[in-house]
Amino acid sequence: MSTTTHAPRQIDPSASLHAESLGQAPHYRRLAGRRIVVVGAGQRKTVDPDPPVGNGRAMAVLFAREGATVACIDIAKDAADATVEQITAEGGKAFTETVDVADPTAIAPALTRCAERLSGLDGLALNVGISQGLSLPKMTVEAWDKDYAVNVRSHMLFAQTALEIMSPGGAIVLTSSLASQRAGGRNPAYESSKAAQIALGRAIARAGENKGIRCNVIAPGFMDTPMGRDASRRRADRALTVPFGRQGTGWEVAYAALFLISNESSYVNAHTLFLDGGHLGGIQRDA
C-alpha cells in the first residue's frame, strides 16, 4: 500500500492491516467499569477532507467501546466535543474538560475535576504533544521550552497528581515517538523531549510501585494520523521505507495503549512499546 496516497484503507493480511488496524474489530467489554482520562482525546484540524483518526481519539473511543467511562481532556473544546459525540452516538459514556496543559497551575484542578465527574480514576492515558519543527541551528529558548512545557513537563504534572488521586492497581501510559531514538528529523527538541518522556515513564514506574499503579510508554513510529500527515506534507520522503509498505493507524496505537492501560498487562510495568512494524529493528521495505 502507498505511503504517499489516502484512499480508504480496506483490510489486508499481506500489509498487516487488520479490523483492529481499521477500529473494525469486535468488542469485548476488556475496560468495563473503569474510569479513564485521556488527555490530547480531541483531534487536530487539519487539510485533509476525510482525515484519518489521530491516536488521542482512538484510544477515547476505543476505551469506551470496552467499557470505560472516559474524559476527554483537549486545548480544543470543538475537537474534544467531537470525541464525545462520537463516544455517546455509539452508546459509550464520556465528557469533555478543556485545559491547556502548557499552563502548570491548570493541570491538578483539570485531572481532579475528572476524577470527581468520574466518581474515581483508574487509567490515564497521556498523547498531548507538540513539535516547532526546529532545526538545532535555528531552535530558540522560547521554542524548546514550548516543547518541553507540553511534551515532559505537563506529563510530569499529570502523573503527580494522578499517583496521589488513583485508585490502587491503576495504570498509566504516556505516548513518546520513535522520533526518541533517532536524528532523522532534524527536530532536537521533540526528540529530546519523547526521549525523555521515555524516562519520566520509568520514573512514574518507580513512584507508583507501592500503590500498584503501573506506567507504561509507547512508541509509535511513522503514522498516518493528521499530525503524521502534516509531518509528510512538509517531507514527502519521511515514510518511503516503511515495514508493510504502509504507515500505522491511530486503530493500531489504541489497540497498544488499551492492553497497557488494562489488567490484561498487570505485571508489564516500566516498559516502552516500539509501535513501528518492526522499523527501529531494522525491517523496512526497498525505497
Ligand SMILES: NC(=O)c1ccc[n+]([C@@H]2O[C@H](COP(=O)([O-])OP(=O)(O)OC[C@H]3O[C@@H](n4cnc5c(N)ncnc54)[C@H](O)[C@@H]3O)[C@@H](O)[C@H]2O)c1
The other form holds:
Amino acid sequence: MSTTTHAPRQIDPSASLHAESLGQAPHYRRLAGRRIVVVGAGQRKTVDPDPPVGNGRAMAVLFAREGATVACIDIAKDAADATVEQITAEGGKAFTETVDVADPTAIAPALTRCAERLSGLDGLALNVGISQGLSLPKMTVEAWDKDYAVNVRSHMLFAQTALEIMSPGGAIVLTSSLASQRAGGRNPAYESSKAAQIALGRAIARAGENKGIRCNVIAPGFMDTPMGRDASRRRADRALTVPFGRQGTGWEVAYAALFLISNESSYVNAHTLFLDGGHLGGIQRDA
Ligand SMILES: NC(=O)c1ccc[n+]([C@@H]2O[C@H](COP(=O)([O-])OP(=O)(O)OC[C@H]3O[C@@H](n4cnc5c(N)ncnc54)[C@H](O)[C@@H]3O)[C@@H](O)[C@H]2O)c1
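The structure above corresponds to the form predicted alone; please provide the structure of the form predicted together with the named molecule.
Next comes the full complex, and the chain you just saw is listed first.
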C-alpha cells in the first residue's frame, strides 16, 4: 500500500509576471484622442517607504500612456496631483479635480466641469472605494452609510450624469472586488457594497444602451497595492493561498480597465471580469 503526501508546490511567482504586470510594456495609442475621467485616481498613503502602484493611479497613468487625456478626480488633492505629475512627466495630458464623492451634491457639477475641460467625455472609470473594516457585531449606521455613499451611491450619481453628457459609444468601468463573492474579510459593508456594484453595473449598461454606452465591472482579487497592504497588515493570513504564488498588481487591474474602456471591447457589456488569477475558480495554494 502506498501513501501519497501532498507537499506544498513550489511556484515561481516571476513565471506569471510580464512587462504589462509591472507597467513596463510598450504602448500602442489604444485610447488615442479619448477623454476619460478616473474617479479615485490618486492613491492612499501607507507606511511603506516604496509603495506599489494603486489601481486608480495605474489606470490613469496607463490610459494617458495609451493616448487619452485624463481628468483625475480624488478627495486628496496631493494624491491626484502626484498622478497628474507622473502623467505629465511622461509626456501625457491630465489634470486634477478635487471632490469628496461622499457628497451627493458635488458629483454632477464635478463631472460636468471635467467634461468641459476635456471638451467632451468618452470614458469614465469609477475606481474609488473605501472600507471601514468593521465586522457585523461592530457595525455602525455611520460606517455602513459611509461605505455605501462612496462605493455605491457615488457610482450611481456619476453614471447618471455620465449617461447625459458622454458621447455616444462611450464606456464606463466600475471597480468591484472578489470580496463581493466571499465573506473572508468579515467586512459586510464593503463586501455587500461591492456586490451591489455588480448589479449597478448591469443597470448602468441597460440605461446606456440607446446611446451605445457600455458598462462593465472589474472585480480584483488579492492585489499588492497600498490598499491590499493595509488589508494584509490587518489580516496577516489574507493572501496566503493566492494563485501563481503572488498577488496581482495595480497595472494588471489597469490593463483590464484599458480593454473595457477602449473600443476593443465594443461588444462586451454588462459583465463582471474577475481579475483574481483564477482564485474564484478554485485555483488556490495550500496555506
Ligand atoms: N487590494 C486591492 O487593491 C483591491 C482589491 C479588490 C478591489 N479593490 C478596489 O479597488 C479600488 C481602489 O483601489 P486603489 O488601489 O486605487 O485604492 P487606494 O485606496 O490607494 O486609492 C483610492 C483613492 O480614492 C480616494 N478616495 C477615497 N475616498 C474618497 C472620496 N470620498 N472622494 C474622492 N476620492 C476618494 C483616495 O484618496 C485614494 O486616492 C476600490 O474600489 C477597491 O474596492 C482593491
